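Next up: a single chain in structure tokens, the form predicted on its own.
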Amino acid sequence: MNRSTLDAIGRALRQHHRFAILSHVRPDGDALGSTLALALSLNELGKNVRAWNEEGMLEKYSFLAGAELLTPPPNAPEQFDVAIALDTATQNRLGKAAEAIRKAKIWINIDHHPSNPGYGDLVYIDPIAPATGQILFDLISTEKLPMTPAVAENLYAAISTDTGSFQYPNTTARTFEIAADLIRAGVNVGRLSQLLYENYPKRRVELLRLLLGTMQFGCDDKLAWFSLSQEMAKSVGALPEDNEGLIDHLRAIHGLVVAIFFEELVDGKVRVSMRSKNEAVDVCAICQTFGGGGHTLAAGARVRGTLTEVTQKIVEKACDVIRHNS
């Protein structure tokens, strides 16, 4: 932990008044939970805070404490003392939220993606941290910022979702120690876990059924993928947020090394999500060759082309890497 950088960020949070907190497009639980946790903590200090995401608050996370604080960005840009990007590997992934900031005296970048180039004035990137929520816990604790039950709930949700409910290899003893501290701070684990993992809409299960119908294998069954077309998504009324976590059904297959989820977008691109079960097969490196990024075991990209075209070239690249490294 780089204490000097955290101290500098802590001073900026205390010295300034007007803040914008942003996270990446197509947000996950870490992005939303981290955004709300920091917004709620700063509110307790009497700060003027805006919490923005291009999609606003997703339906699936609308139960989180303070969810009403997180909104889509306004059409007219606003002025801020400090803009804070959370869990966002590249600045363009902030989308319209970044465009809603006319000017900020300081840009703070807090993240755990190793592909983050370090944009901003105050930068804290910890690629070892399993979630941005874990970094924020350290920031809030070491800088003695307010830690209310609502802040704790959002940090727990951020950490739990980005560690696969504390199952992924990046989960450490420190992660469990932080979880214990958050429980002591007021988190109701049973209630929160049920809302996070046993609260899916029916359409998500229908979507999974369609996806499994497209499932294919390659590379001696070390690679599996499925694909979602716009037509399929419309047929069950699926929202983009319904896709989160579905790739885990492929990753769970015995003997599999890499799982891929291809999603056709409306802008002539395909969203690619990749997961690896072997650190020798770096899916971040694969995605970076297509303009994306992420982590060694979990990464993504948006690639221009048809669903068929993108699937073919990504599968070929993944197979080549698997053959040479597993």
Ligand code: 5GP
Given for the second form:
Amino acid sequence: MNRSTLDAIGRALRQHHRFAILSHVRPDGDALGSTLALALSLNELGKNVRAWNEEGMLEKYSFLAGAELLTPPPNAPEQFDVAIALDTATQNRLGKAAEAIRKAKIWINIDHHPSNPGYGDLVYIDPIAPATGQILFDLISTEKLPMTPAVAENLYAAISTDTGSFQYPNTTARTFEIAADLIRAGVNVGRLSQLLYENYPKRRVELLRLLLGTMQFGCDDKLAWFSLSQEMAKSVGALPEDNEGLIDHLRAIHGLVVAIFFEELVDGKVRVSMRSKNEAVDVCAICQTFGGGGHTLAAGARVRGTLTEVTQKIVEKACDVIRHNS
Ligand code: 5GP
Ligand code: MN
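Moving on from the form predicted on its own, kindly provide the form predicted together with the named molecule as a structure.
Time for the whole complex; same chain goes first.
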């Protein structure tokens, strides 16, 4: 933990008044939980806070405390003292929300993606942290910012989702200590876990059934992938958020090294989502060669082309990397 940077961020949070908190497009539990946690804590300090995400609040996370604070960005720009980007590896992944900020005096960038180039004035990137929520816990506790039960619940949701329920290799003793502190601060683990993991709409499982129908294996069964066309998504009424986590069904296969999910987007691109089970097979590096990024074991990219074209290119590249490194 770099205490002096956290102190500088803490001072900026106390000194200024108008804040915009942003995170990445296609937000996950870490992006939304972190945004709400910081927004709620700054609200407690009496600050004027906007919490914006391109997608607004997702239905699946709408039970989070303070969810009503998170909205899509307005069309007209607003004036801020401080803009805060959370969990966002590249500035363009902030989407339209970034355009709605007119000349913030200070940009703060808090993230745990190793590929984050460090944009902004006050930059705190901890690539070891399993979730941006864990960095915010450090910020809020060392800087003595308000930690209400509502803040704690959002931090717990951020950490729980980004560690795959405390399972991924970057989960440390410290992560569990932080979780324990969050429980002491008011989190009801049973209730929150049920809302996070046992509360999916039926259409998500229907989507999984369709996806498993497209499942393919390659590279001596070390690689598996499935694909979602617009038509498939439409047939079950799936929202983009419904497919978060479905790739885990592939990752869980014995002997598998890389899992890939291909999703046809409306703009002539394909969203590629990758998971690796072997640190030597760096899916971030693979995604970076296609203009994306992320972490060693979980990464993504948006690649121009049809589902068939993109699948062929990516599968070939992934198999090449698997053969040379595993
Ligand atoms: P997911 O596969 O869950 O969408 O994303 C996994 C990780 O890769 C996340 O940390 C996410 O931020 C990153 N990621 C996903 N898509 C992209 C992308 O298009 N560009 C970059 N730079 N990172 C991405
Ligand atoms: Mn994250």
